[in-house]
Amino acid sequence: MEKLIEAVKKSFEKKFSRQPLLLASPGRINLIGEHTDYNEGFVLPGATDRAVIFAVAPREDRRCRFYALDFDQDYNTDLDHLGHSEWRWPDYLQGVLDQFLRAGYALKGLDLAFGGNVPIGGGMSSSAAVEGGLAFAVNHLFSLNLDLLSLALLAQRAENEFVGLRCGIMDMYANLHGRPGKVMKIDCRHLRHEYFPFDRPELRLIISDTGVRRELASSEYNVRRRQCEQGVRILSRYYPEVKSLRDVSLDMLEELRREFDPVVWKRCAYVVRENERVDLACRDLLRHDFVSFGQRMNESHCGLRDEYEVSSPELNWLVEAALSVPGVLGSRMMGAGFGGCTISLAEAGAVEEFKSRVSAVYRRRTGREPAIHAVRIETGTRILGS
C-alpha cells in the first residue's frame, strides 16, 4: 500500500505542482447478503485493505482537474458544466460533485489524482470506493460537517442518478463505516448497523477474480430490481403491510405462488431466503461457528446461481474449485454478478493449496490465470495525511 500511496502522491505533485491531502477509500467485501440491500433487507459487509488512494486539493475557482493513475488519463471540467464522459470513470467523480451542488452546498473546484488496487469491475465495489472517497474528501476540504450516513446516501444518489445504476446503500455504507477486524450487519431499511467480530488469525478470506468484467451487470441488475418490485406489488395486494421483500416470509410467497410469473417468484424467494441467511450467519459468528457460517455462504451461492441467476460459468468454476480444497469452509460469488469475484472462507493453512489448485482448475477451464489474494477487514475511508 505504501508504494501505491507514494505513486498517487507523486503523480499529483507532477500534474499540479502543489501538496495534496491524502486519503484511503477501501473496497468492500460482503460475506453474505447479496442483492438484499435494495430490497430493504440485511447485508454483512466489511471494508478491506484493498483501497483507492486519493490525492486532492481545493482550488480558488470552479475548475476541476482529475487524473486517473491506473488509466493514465486526464479529465478537466468545471462545476458549472458537469457531464458524462466516454471514459466512464469521470462520471463517478462528477456524480458526487453534482449531488453536493444539488443539495445547495457552496463548493469550489479541486485538483485530484487517484489510483487503487481494488479490482475494477471485480465485485469489490471500486465505484463506491471512488464515490465514498471523494464525498469524504469534499466534506473535509470544504468543512461541510456531514456525518458518515449522509455521505453514504449522497454517494448512492450519485450512482443512482448520474451514473445510472440503481444500486442499494450497502457499498457506500460499508466503505465509510468500516472498522478493522469487524463486519457489520446493516439494516438497509432503517440505515443502522451492528458490528460483529471477524478477526480470526486461523482463518483467511480469499478473493478470486474471474477477470471477466461485468458487461451484463448494470442492465441485469436493474432488471432484477424491477422483478423484485413486481413481486412486492403482487404481495401488497393481499398483505398491505408489505412495503418491500424485507416484509415477506416464504409462507406468504408459497401461498400466492399462482399469482406470480415463475421467474419473478424465484427472484423473490431468493431474497427472502438470503435475508434469513444473514440473520443465521450473524448467530454463527457469535458462537464462533465458522463451519456453519461457511455453509451459509455455499447456500447463498446456490441461490444466486439457481434462483437469482446472476452467476456465470467462470464464477461457478471458481466456487467449485475452492470447495474441493481441504480447509475451505465456504465459497460464493460476490457482488452484482455476471463476472467479478468470488469470496472464500478458508483455514490459514489452506491458502497456498487454494491458490495452486484453484488457479490450475481455472487455467484448464478458461486458459486464463485468476487473480487470487487474501484480504483483511480494515478501516473505512480515512485521511492519511498530506
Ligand code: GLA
Contents of the next structure:
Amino acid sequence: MEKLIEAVKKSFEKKFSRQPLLLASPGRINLIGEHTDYNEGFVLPGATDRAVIFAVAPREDRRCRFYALDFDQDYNTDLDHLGHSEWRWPDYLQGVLDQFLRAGYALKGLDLAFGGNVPIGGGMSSSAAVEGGLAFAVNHLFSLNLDLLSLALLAQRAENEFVGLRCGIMDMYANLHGRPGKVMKIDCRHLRHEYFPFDRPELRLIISDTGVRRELASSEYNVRRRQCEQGVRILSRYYPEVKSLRDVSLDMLEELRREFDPVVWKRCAYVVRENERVDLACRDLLRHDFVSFGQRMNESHCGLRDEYEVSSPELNWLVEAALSVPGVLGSRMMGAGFGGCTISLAEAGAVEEFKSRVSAVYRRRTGREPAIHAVRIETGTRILGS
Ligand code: GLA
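Could you switch over to the form predicted together with the ligand, since the one displayed so far is the form predicted alone?
Every component of the complex follows; first up is the chain already shown.
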C-alpha cells in the first residue's frame, strides 16, 4: 500500500506541480446477504485493505483535471460541461460532482490523480470505491459537513443516474462506514447498521477472482430488480402492507405461488431466504460459531446459483474447488455475479493449500490463472494526510 500511495502522490505532483490531499477508499467484501440491498433487506459487508488512493486538490476556477494511473489516461473537463466520456472511469468521478451540483453545493474545480489495487470490475466494488472516495474528498475539501450516510446516498445516486446501474446502497455504505476487524449488518430499509467483530486470528477471508468481466452483469442486474418489483406487486394485491420483499415471508409466497410466474417466484423466494440467512449468520457470529456461519455462506451460494441464477460456471468451479480444501468453512460468489469473484472463509493454516489447489482446478477448467488473495477488514474511506 505504501508504494501505491507514493506512486499516486508522485504522479499528482508531476502532473499538477502542487501538493495534494491523500485519501484511501477501500473495496468492500460482503460475507452474506447478496441482492438483498435493493429489496430493503439485510447485508453483511466490510471495507478491506484493498483500496483506491486519491491525490486531490481544489482549484480556484471550475476546471477539473483527472489522471487515472491504472490506465495512464488524462481526462479534462469543467463543472459546467460534465458529460459521458468514451471511457468508464471519468463517469464515476463526474457522476459524483454532478450530484453535488444538483444538490446545490457551490463547488470549485479539482486536480485529481488516483490509482488502486481493488480489482477493476472484479466484484469488490471498485466503482463504489471511486465514487465514495471522491464524495468524501469533496465534502472535506469544500467543508460541506455532510455525514457519511448522506455521502453514501449521493454516491449511489451518481451510479444510478449518471453511470446508469440501478445498484443498491451496500457498496457505498460499506466503503464509507468500514471499521477495522468489523463487519456491519446494514438494514437497507432504515439505513442503519450494527457492527459485528470479525477478526479471529485463526481465520482468513480469501478472495478468488475469476478474471471474467461480463457486461451481462449490469443488464441482468436490472432484470433481477424488475422481477423482484413484479413479485412485490403481486404480493401487495393480497397483503397491502407489503412494500418490498423485506415484508414477505415464505408462507406468504407459498400461499400465492399460483399467482406467480415460476421464475419470479424463485427470485422472490431466494431474497426472502437470504434475508433470513443474514439474520442467522449474525447470531452465529455472536456465538463464535464459524462452522455454522460457513454453511450459511454455502447455502447463500446455492441460492444465488439455483434460484437467483446470477452465478456462472467459473464462479461455481471456484466455490467447488474451495470447498474441497480441508479447513475451508464456507465459500460463495460475491457481488452482482456473472463474473467477478468468490469469497471463502478458511482456517489460517489452509491458505497455502487453498491457493495451490484452487488455482490448479481453475487452470485445468479454463486455462487461466485465478487471482487469489487473503483480505483484511479495514477502516472505510479516510484521509491519509497531505
Ligand atoms: C452490486 C451492487 C450492490 C448489490 C450487489 C449484490 O455490488 O452494487 O448494490 O446489489 O451487487 O448484492
